[in-house]
Every structure is written in structure tokens, then in C-alpha cells.
Amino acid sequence: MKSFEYLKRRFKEYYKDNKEKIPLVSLFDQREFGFIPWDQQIRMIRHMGFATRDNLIKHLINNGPRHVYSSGSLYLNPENKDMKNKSYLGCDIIIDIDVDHFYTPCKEDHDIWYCKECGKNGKGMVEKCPNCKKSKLKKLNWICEKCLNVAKKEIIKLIYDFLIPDFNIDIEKMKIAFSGHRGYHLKIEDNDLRTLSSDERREIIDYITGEGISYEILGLRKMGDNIFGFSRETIGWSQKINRKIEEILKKTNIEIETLLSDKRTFNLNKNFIENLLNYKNNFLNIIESDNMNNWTLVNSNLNTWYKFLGAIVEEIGIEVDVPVAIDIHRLIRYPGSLHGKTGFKVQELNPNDLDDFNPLDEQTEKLDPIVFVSKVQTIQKLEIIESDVPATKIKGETFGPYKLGDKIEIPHHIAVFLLCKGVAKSI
């Protein structure tokens, strides 16, 4: 509790010192706001509205909340606690990409789990204890440049491989932000799209994730002993799949074999892989041709092609938080606010910023989400209260790993991070 009081005070100071920098979102007075305080007995305070940005800033300075949210939805009466009486006007399209929801190899190094049933522990992304098969797990999810880079690549793919070419969405209507923790979110502010229902939003999400794709509709078919694939001339998913196959075929044989035998992704049998390697140049000619789409020379088993294409779709599709995207009353983190699990800022980004943006070591000051770096080097003393704490690399320096009971002296911004993560206490 002492640590939370300290963090609350620091968050208040941040909002006071940066009140001119907190942005004003569009249609501000029509949005509902929600706050999660440091008091763990209170889950969320929501159904609040603010007539002006100054009123919001005053609330942030006075309360220093742990998390700050505003709605993608627009209402005539955003502060009304009865959803029916809010007078719903529409909702922005919100797409959240968070590495919590999908596998990245670096999780084998820094995500830690403990089984509450049998006491087994380990690293990586698991849903059930591999020992007792129970799902009562305590998890410590961490961040590193690698997994945050994966999330960034997903948001770039979303914009340039789907939203612009397939949906013709104006990039000027896209609002992008680093979430302050393990991902990014994108908000599309378009009057026509705001009217879409949850079911209609699900159709968009199904498309960009590749959920429920019919390979037959795209052109895959078996005629006699021949398998015919997708035409290069067909746009949309057919074209995306062909391009991904081309990309794979242009890899070295060792790279192809490693990829296609990976149990987490393709997991294809040796015969298919050997045939693909033997005929890869011929198959590449077929894929690149406008007139040829007979895939039989590699394999004539339709079910094997389904398996291969399913893994291809997984590679192409975007990893999004589906419930967020289809919820027309969803709250998302307010830009410029602080994330209570890291102490990092929710940083707005232009599309042109994305390629070079590195939230853990950002070189452009106005884009840097790590706000508690002291101009004068200050050291804080903490005690580790978790059994294991992974190594943390921020601003080019690595701190840890740590064990329960370790007493450490670290820079201020690292101390704020560890306190927010709940793995340490002040001493």
C-alpha cells in the first residue's frame, strides 16, 4: 500500500507538470470516461463525462488514477449511468493488438507462470499447467523489445495490408497509440463506420484475422487427380496467400524445412516438405504465373493443402483482441495518460513514426513514453517481493533478473516500472 501511495503521488505530479501536453480527443464532450484508482477494492469508476479538457485535467491532478480510459462510443449523455439513457450516437472502430493474446518466442525467456494446484512453475505462454493439467495459474507477463516489435509489426500490417488496400480507409482517420504496456491500439474515426453494429464489426475482424476463410470460394478445388490453387489475378485474400507462398519459396531449403516442420505453426509431414523442396522452383513459376494454378506437382491431397493454407492464413492474419473490436461500448486508454502497470505514457503516434519507434529506448523526446527518467540521476532502494523477476532492458541498460528478497538500488524510472508491475516494494 505504501508503494501505491508513492505511485499515486508521482502520477499526480506527472499530470500537473504535463497538463498542457495531454491531448484533446475528438468529440471530447460526447465520450464516457472511466478510471481505475490505486485502491484495489475499487475495480473501475466509469460513466463520467467532462464538458472541457480542463475539467479532465483537474480530475487527473486531484486523483492521480492508476488507469485512464475514454470511450470509443459517442453519447448525448455520456455521464448517465443507465446505458439506455446515454443516447448512443455511434462508436469508432477500435482495434487492440496486445502480445498478451498471442505467442512470441521471447516469452520463453521472460513470461513466468506458477501453478496454484501442484506448485509447478516455468516460463513461456501456457494456458494449463503441463504437470497437473489444471488452469489455476499465476502469471507474470513481462515486456522486451522483441515482443513489442512483434506487436508493432502487426499494427503496420493491419494498416498497410488490410485497412488501406482492402477497405480503402483514409489513413488520416486512423489514430494510433502505444498502449503503455504490451501493445498498440488503433481507432478509426469515420462517421460511416461509427454506425456499424457489433455483428458488422465482427465481419471486418473475421476478414483481417482470416477467421472462417473458405478456400473453395477463393478458388481451391480438386478436379479428378488435380489440385487447383488460387489465381494470381484475384485480389484480397487469394492474392495475399499467393504472395506469402512466394515469400516462403524464395527462402533457402533449410529455412523452408525449419518453418514447415515447426510444431507451433505449419507442423507438416516430411513427404510434403520434401516434395515442396524438390519442386519449389516449378511451384514458384506456377504461383507467379497469371495463367497457371495447378498445384498437383507438390501434393494431390486436399486435406494437406488445407493444413498448409491454414498455417499461411495464421501468418498473414492480424492478431487482434476480438472482444474489444466488436464491443460498441468499449473504453480504451486515453492518450497521454499513464499506464498503471508500467508507469509508461500512452503515446500517440503518426503512421510515419511507427517504423523507428522503440518504446523501451525511444530517441525522439516527444515520442518517448518513459516519463519518469530523472534529469539528475537518482537511485531508489527496493526489495523484490516475487519469487522470480525477469531481466528488464530499458534505455539500453539491463536490470535483473532478481529473486525474492533481493534488495536493489536502481534508477528512478526502473523503480517506478517495478513498483507498477507489483514485483517490488519501497524500503
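For clarity, a rigid core is taken as the largest C-alpha set superposing within 1.5 Å between two forms. Because the structure is a prediction, the values reported are computed rather than measured. Residue numbers count along the first chain shown, from 1. First, how it differs from the form predicted together with its partner chain.
- After superposing the rigid core, the Cα of Q41 is displaced by 2 Å or more between these two forms.
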Given for the second form:
Amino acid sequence: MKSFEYLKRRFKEYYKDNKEKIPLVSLFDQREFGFIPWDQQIRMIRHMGFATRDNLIKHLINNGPRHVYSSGSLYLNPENKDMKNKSYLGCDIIIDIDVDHFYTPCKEDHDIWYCKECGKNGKGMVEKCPNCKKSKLKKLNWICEKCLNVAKKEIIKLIYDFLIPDFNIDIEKMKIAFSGHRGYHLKIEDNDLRTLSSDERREIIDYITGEGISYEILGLRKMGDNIFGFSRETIGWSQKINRKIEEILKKTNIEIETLLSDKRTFNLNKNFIENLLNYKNNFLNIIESDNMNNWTLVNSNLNTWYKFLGAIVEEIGIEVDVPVAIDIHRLIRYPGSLHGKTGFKVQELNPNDLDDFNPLDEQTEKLDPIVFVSKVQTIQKLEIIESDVPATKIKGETFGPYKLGDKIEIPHHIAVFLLCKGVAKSI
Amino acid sequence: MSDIYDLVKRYPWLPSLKTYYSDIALKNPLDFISEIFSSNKSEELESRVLNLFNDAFNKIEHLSEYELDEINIYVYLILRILLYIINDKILSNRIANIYSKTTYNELNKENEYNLYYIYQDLNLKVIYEEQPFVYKKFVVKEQKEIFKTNFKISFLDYLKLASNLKDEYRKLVNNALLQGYVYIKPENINRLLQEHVRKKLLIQNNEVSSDFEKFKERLFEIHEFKKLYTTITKIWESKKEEFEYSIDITFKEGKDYSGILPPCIKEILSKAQEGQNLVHTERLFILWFLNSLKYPEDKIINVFSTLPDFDREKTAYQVKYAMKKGYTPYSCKSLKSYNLCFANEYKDPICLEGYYSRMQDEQKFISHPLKYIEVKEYRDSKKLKKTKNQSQDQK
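Output the form predicted together with its partner chain next; the form predicted alone has already been displayed.
Now the complete complex, all chains and molecules, led by this one.
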């Protein structure tokens, strides 16, 4: 396919021009590498190992792969095809935050779905066709500053609300990267943590997502008609929940009402919200006190509290791709490599860079994941091959939306993006 | 603080055994057995090992004798060798449970200094703070329940000890985690050590290799050891059946439900039978389920008697409480969400294909395990009727 050949050429050029900038991951020679080439049929070539970074760079320049991965695991023989003979030594903790896995309001604007069963189409995040209830959906997921910002906030929350205060993980051991598409990766390189089994990793993930939380164990009690909540002195999740409730109660009444009636999150009934608002100041005093925790509200039962607390836990917990985090043989994108679905660079970041980092319009050149911006503005001609293509805002300029058959003239980096997305072809 | 030699005598599973009793611990198992059975300790040792097995066979919940002398070290080492070569899952679980539970009780009697030493010996990153730390507080009306501890354990060590228990009380998310440490009372660390000791005794030997057989043969050359092994296995053979059916679920006002239980219940009962740990949701489910079928209290308590952390008094309280409240057991949907549905594993046609209504015009699916009992009972009664009619026709 013409576009693939073109992209492969451009990727090879990138690796050739940036060979000095591709970082060296720690314990490089103990990691397994995997590549997805520019083939029509997607296939992963894995079980490869490289003794030196130069060898990897040569491979990248010669092949210009669509996707490049290395393992979080360390092996004595990373290139051995049999997992048993690789001699597993341990695995970094890998946490992947990808907006694919959770709802953001902007998806209503830019994620398109089409039901292969009944032909219905629409926008937003759906698992099943709302018309025929079948799950044979063709999806075109897009990106924008808003959803990438949500993912960034999650990674910041993960570091500063969980990994540092609760787990005491040294920030120097955290390697953060923009994935080049819809999220961020965080890798913890620590010898002790590398020894954790899959089950033990699940416990860490359950902690940061709030999975398996028991409100009763944390202190929620029903005595007669009264409901007693958590004490702010109880360390761990109950403290987090109390802080979140306090934060909510300090909002204006309108903000509280909007938040608690949101169908996607709290979805609480009017009565509960009304009672909570009437009791707001008292409740705030109770939440802030060390000696009171009577959370009884008029007409509220334990089930309403479960629903409320469930949504609070969702707000606090981190949206993590669980299978990635518990799999000890998973490959993740290699920093500095290109993402074949966008043409963006997998950008390593310092925790301090996170606040200001804006992948779609980054001002610091060395952190900019959009690598195909020409110094001289060059225009490229493409034809749209997808029925609907959402608008794309990159580097402050918006391109699209486009329709099937549109012939467009766009800057080079937008062309690479649309070609990588598979929604356009060169003409 | 106790002398380190004494601590190792009390807890021979401590790593220090290899340092302080290297003459015993580092010996080749064959030489060890040979020497010990030709020594003057032989008789005492045999009697203690046999007593320990008898306690397990007689379903006693705690070891009747647990002497804290040097022979205790030999008992532990011989126990591991015996369980390895007997290679019986139910027996191993039973012994491991009773032994580890006794260990737990002994640990709870220790003072904080000894406990601290034990944790250090196990290479656990446990910190003892001079001032007790409040990590949990429940306030109900005027009553305050304050949880304080001097101990905290690194979350890494906590996970290594606790993740296998799959118990919601021990889930990290429900514990006091701060700056890399879980604040925990020593009895809760001891409960984790109980599981550690239990696992140390459960050396499963799934594939019986020629090396294993050779090892066994060489051991049997030691006459006294063979005699002990034979005595134990003989008793076990006679008791085994009783053990396999030790969970009596056949009783309900004369009704026998044992043949019509749904796979979710069968699976939990089989785990309990083997003495495996049950997670909280499994315990609640089996309790509520049997209670719904109006099982007597003592029969329900006995279902839990084989579990590693069984405490008759606590269980009786919980069973009574659940009986009073009359909770409904989980539905199939809930069971699926808790990963407690075993319809596929058991390939159960009622669970997988459902049933037809009495009018035979509508296929329905089982949505609750109690419905399963009803359907299965109806089908069995129909089958019985049919067989009766056929035999009458033949007459």
C-alpha cells in the first residue's frame, strides 16, 4: 500500500535523523523487544534482544517499524522464543493510562462509531449499538487536548495522591512517557518492586483504583436509623473519601447539584441531593471533626450511601489499564520511538514537566512529540477514505472535519497523522 | 527477650534454624532421618509425630501437645518429609492447618520484643515504633473504638504474605497504608505468618518422578521411619473416607441435598474439604445458602471447621448472627461478578442451558442457586416417577 510505504520511509528518516536522541532504557540488554511492521495484516515480531543501543538504532533505521516496544520484564535470555527459557529476572511496575478505557465528555464530539449489524452510527463512547444492542461496532477514536488533559491529570493524581504519599515510591524511580497517542505510561524501576508476582501487582492496582474496597471494614455502620461514616483519623482510603466529600461539600449548591445528579457518575436522586444540601454545613462540620461521624440524612438509606460512596471512589481512583499492570510479560512502547497510529513520538517526561506539557501543542522543542513539522511549511495532498473524519486540532490549528472523498491540502505533520490513522490516502 | 535458640525451638520454620541448628538443618534428609531414628530421641519423636497426626485425624482444632524443646525442631523437619512422601492433598492441608494454627496461637503469646525478632529473622521490613500510632478509629454515638499499634510492615512484605489469602480484610485497599508501610497489629502479622507456615508445609509433589520414588525407597530402608510412615498411612486409609465426607451437607429434616447442589456450592465445599482457605465472599455465600435450606447451626459450623483460620467460637457467633438476619444467598449474577460461578468448569447443563417452564413453552435460565435446587429436585422426582411407572408396567 502506497501510504504504508510512504510512512515507513518517513519513519526510517526520523530514526536516522534522531539516532542520538533515542534514549537508552535501563538494563537494556535484559529486555525483550517487539516490533509491528508496516504490513496490511498486523503482526507482532517479538522475542528480539539487542546487546547495544546502536544495534537497536540500526534496526530502526533499516526497518522503520510502525510500532516499537520493549519489555517491562528483565530476562537473562530476552531473545529466547520460549518464555520458560527466557529466564525471567523480574518486571518493572507498568501503569498505562489510556483514554480509550474511560469516558470523557469530548468523546461525544470526536469518537465516531458505526454498527456493522444494523448500520446505525453516532458519536460518543459506546460498547454496544444503542439500536440493535449488538457489539459489532466499527470505531474511529480521535484525540483532542481535552481528553489528553484528562489522561495527564490521572497520571499526576497517580503520582501525587498514591505513589508518593501511600507507597513512598521515589520519584527518581518513576519513568513517565506520553504514549504517542491517547495516554501516558508510568514505569517504576525498583529492584524490590520488580520481584512482585501478578497477584501482588493486582493488589497495588486494586488499591489505586479502589477495587474491592469494603465500606464496612473502613467503618461505615448502620445502627437503628442512624448511619455512621468514616473517621478522618483512619489512615488510607477512608481518609481519602472523607477529603473528597469535604471538597465536594465546599462547592456551591449549584455545582454540587450538577455533580451529584450527573447520570454518568453519581446519578443520585433529587431527594438525597436536596437533603444533603439542606444539611451541608452540619455535614461539613462532622466531616471535619475527629469525634463525630453521624452521616444520617433524612430519607437516606445504606444503599444510597453505597451509591454515593461508589461514585466518590470512582472520582478518587485512577483509571488504569488493569491487564497491562498485572501482566509481567507485557511489552510497552519504547521511549523516543514513533507511534504508528499517529506518527507522534513516545515522549519521555520528567514529573516536573507534566503540568505544562501539551502533546498537541508543546512549546518546549525537546519535549514536542509532533516530529514531522517541516521547518518550511510544505503542503501535502490527500484524499479522505473514511465516511466521517472528526476535526483535528494540532499546533493550535484546526483541520477538518472531513467527509469521504474530500480532497484536502494540509501541512505535512497533519498528513502523517491522517495517514497513520488510516483515514486518508496520498494522491 | 528470649534466647534465640529458644525462639528457634518454638518456631523451627524460622530462617535462623539454619544458622543456630546448622548440624540438623543443613543435613541431607536421608542422613538426618537415619541419625535421628537411631538416636535416643527416636521414641519421643515418633510419639509426638504420631500424636500430631492423630490430632489431625480426630479433627481436633489445635494440637494437643506442642512442646517448645529441641525435639520440636525434629518434629517439624520430619513432618515436612512425611507430608512430602505421603503426598496427599487433603492430609497435607489438614496437618498444615492444625500446625500453622498452633503456631499462630503461640505467636500471639509472645511479647513484642520476641515478635520483633521473629519478623526480623524472616527478613520482613517491620518497624517497631515506641509510641503507638492510631491508624483506625470508629465512632458510633458516644462509643469510640480506637485501633493503635506499634508495628508497621513494608507494603511489599505485606503483599507477599497477604495476597494469597484473598480476603477482603487483608486487601491492601482496606488497610492503613501510609508512606510505604501498612500499620498493623502484631496479631494480624501473626495471622499472615500462620499462612506462611501453612504454605511451608504444603510441598505438593504433582508429578511423581523416579527420583521421588528412589528417595522414598531409601527412606524406607530406615526401619523405624518406615514403621512410622506405615502406621500413619494405615490410619489415614481408614479415616480418609470419613474425611472426604466430613462436610455433612446431607441433612435437612431428613432430606438429602448432597446430590443436587449447584456447581458454585460444590466448588466451595470441595475447597473446604481440602482445608483450603475460603475468601470472605465464599464464606458468606455458603453460610447464607445452607441457612436458606434450613441447615442446623452445628452442621453449618462444621463446614468451616477445616479452614486454616477456623475459630469455633467466632464462627458460631457469625453463623448465629446470619441465621437471625436470614440473609439471601448471592444470585447467579453476583456470583459471576465475584468469580464464584463454576457452571462452565463443571459443564453443568442446568446452569448452562437452563430449563423449560412446566408448560414446556419457554426456556428459562437459572438466576439463583436456590432455583437450581428446585429445578434439580423437580427433575429428579420426575425421573423417579418415570422409573416407578416403568417398573409397574413391567409387572
